[in-house]
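Next up is one chain by itself, shown in C-alpha cells, the form predicted on its own.
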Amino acid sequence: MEKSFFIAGDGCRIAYRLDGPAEAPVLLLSNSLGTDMGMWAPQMDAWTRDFRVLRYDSRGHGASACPAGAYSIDRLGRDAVELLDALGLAAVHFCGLSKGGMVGQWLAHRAPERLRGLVLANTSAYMGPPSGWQARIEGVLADGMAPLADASLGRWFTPGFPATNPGAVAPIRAMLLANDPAGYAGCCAAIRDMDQRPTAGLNHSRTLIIAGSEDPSTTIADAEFLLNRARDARLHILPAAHLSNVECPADFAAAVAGFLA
C-alpha cells in the first residue's frame, strides 16, 4: 500500500501508511528525529503477521509537510491523536523510539484512553541541555544535513557494526540527508523545549521500556527513570546502541510482540 495523507489540526500534511491484516490490531509506529517510517523496515515482516501496523512521517520527516518554525511535544503529541481520529481508531498499541518514544510519554499521560499497550524505545523525559539543540538548530540551518549525518550514526550504532552490517545502516544515512533542514530543526526545537519528568509518574499504561546497553544518548539510567515513575511498566535491554531496532532487530520486533500479546 502507498502512503496516504491526513491534514492536521494546524493545517500539516502528513504521510501514513497502513500494512497487515486489516481485522488485526492496530499498532502505531513513531519514528525517531532524523529518519521515517522506513527506520521500522527490519520489523515489518515480523509485525505484520500479527497487527495492523500504521506508520507515519512526523512532521518535518519523510512525505510530511515542514511547516517553519519551532514544533512542540505538544502538537507532535497531537499529530498522533489526529492520525487516530482520522482513521477512526479509538484506542491502539503504540511504539516510539527515541523522538517517537516521546510522543508516547505525552500520550500516556494526556490521552490514555488511546493506548492499548505502550512501547518506549531508546528515549529520555529530558534531553538537555537546550544550549545544545540550540546549537544543532543553527548549525543545521546554515549547513544542512551532511554534517550531522556521520555524528548522528556515530551515536547511533556502536562501533563496527556499520562498517558489518553496511546494507543495515545505508537506509539510515539516505533518512538522514534527506531531511528537509527546517523541519529536523522544528523537530530538534520540540526536543529542546521538552521536559516530561514532571508527568511520568502519570503513566498508568501497560508500558515496555526498550533500552540499548551501549546508547550514549537516551541512557540505561534514563529508562530507569520511566520506569521507576510508571505505574506498570517492565525494561527490556538490548546489546546495541541508540537505534536498537535496527541493530537488534529480530529481538526488537520479538520483544514487542511478545509484550503486546
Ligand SMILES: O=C(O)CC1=CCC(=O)O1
Contents of the next structure:
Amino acid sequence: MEKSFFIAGDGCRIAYRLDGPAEAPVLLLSNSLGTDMGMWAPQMDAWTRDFRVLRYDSRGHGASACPAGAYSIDRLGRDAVELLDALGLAAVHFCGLSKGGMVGQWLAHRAPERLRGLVLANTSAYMGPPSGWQARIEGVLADGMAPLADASLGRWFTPGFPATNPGAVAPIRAMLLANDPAGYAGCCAAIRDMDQRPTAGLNHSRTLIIAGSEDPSTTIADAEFLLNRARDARLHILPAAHLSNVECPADFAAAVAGFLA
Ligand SMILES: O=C(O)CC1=CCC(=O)O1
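Just the form predicted on its own so far, so send over the form predicted together with the named molecule.
Full complex below, order starting with the chain above.
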C-alpha cells in the first residue's frame, strides 16, 4: 500500500494515504491501538464512493515513526490536526475507533472547528485503571507483541468470529504482531494517562457513537456516558466485540455513511 508522509510538530514522521474522488468531502480515519490504517479495509469500497478518505497510521503504528517513551492524548490529537494543516484541510468528517475515538473526543474539545461530522466508535473517555496499562507497557517492552496476541484478539472479536472469518482476522493479527513494542507502549501510556470525562460535556459537534453489544474493552456504559454528555449525539449498537468495523463491516460502513450524508 503506497503511503505518503508528513512531519508532525515534534518531528515525528507520520504516514497517511488519500483515496476516493478528489472533489468529495474528506473523511479522516484514526486507527485503534495495535492496528494501522489497514484496519479500515472493510469499509474502503463503500466509503470511497462518497468520500475522499484520509487515513493515517497513528504514531507508534504501521509505517509511522515510533518515538520511545510515553505519548499523550494531547500529542495524538495534535498529530491529527497537523495532518489536516499539512494538507490544507480546514474541516473534515472524522471517524475513530477506540484509541482513534479518543483522538476524536480530544478534537471535539480542543479543535471543534476542524470537525464536520464526528463518529466515535468503540471508545471511552477513560480506560482505567492506570495500573493495568502500566503492566501492559512493562510486558510488551520486556517480551514483545506475541504474548499479547491471543488476549487482544479475544477482546476484539466475539468468540466464534475468528473461526468463521479467518480472512478478516488474519490481517488484524498481522498488524498487531508487526507493531514496534515501543510505539505500542507509547500509545498505551497515552491511554493510561487519559481522562476525558471532565471535558465530555464540551462535545458540541454532531456525533454518532457506535458501540459493540459484546465489547468487553469499551462497553455500552462507556458509550452511554459519551452519549449523555454530548450536546448532539446518537448511539448505534452493533452485534460485535471491540473491532466492530471488522465484525460488522457493511453495517458499520452504512451507519457512518448514513450519518455523514
Ligand atoms: O486492546 C485493547 O485493550 C482495546 C483497546 C484499547 C484502546 C484501543 O484502541 O483498543
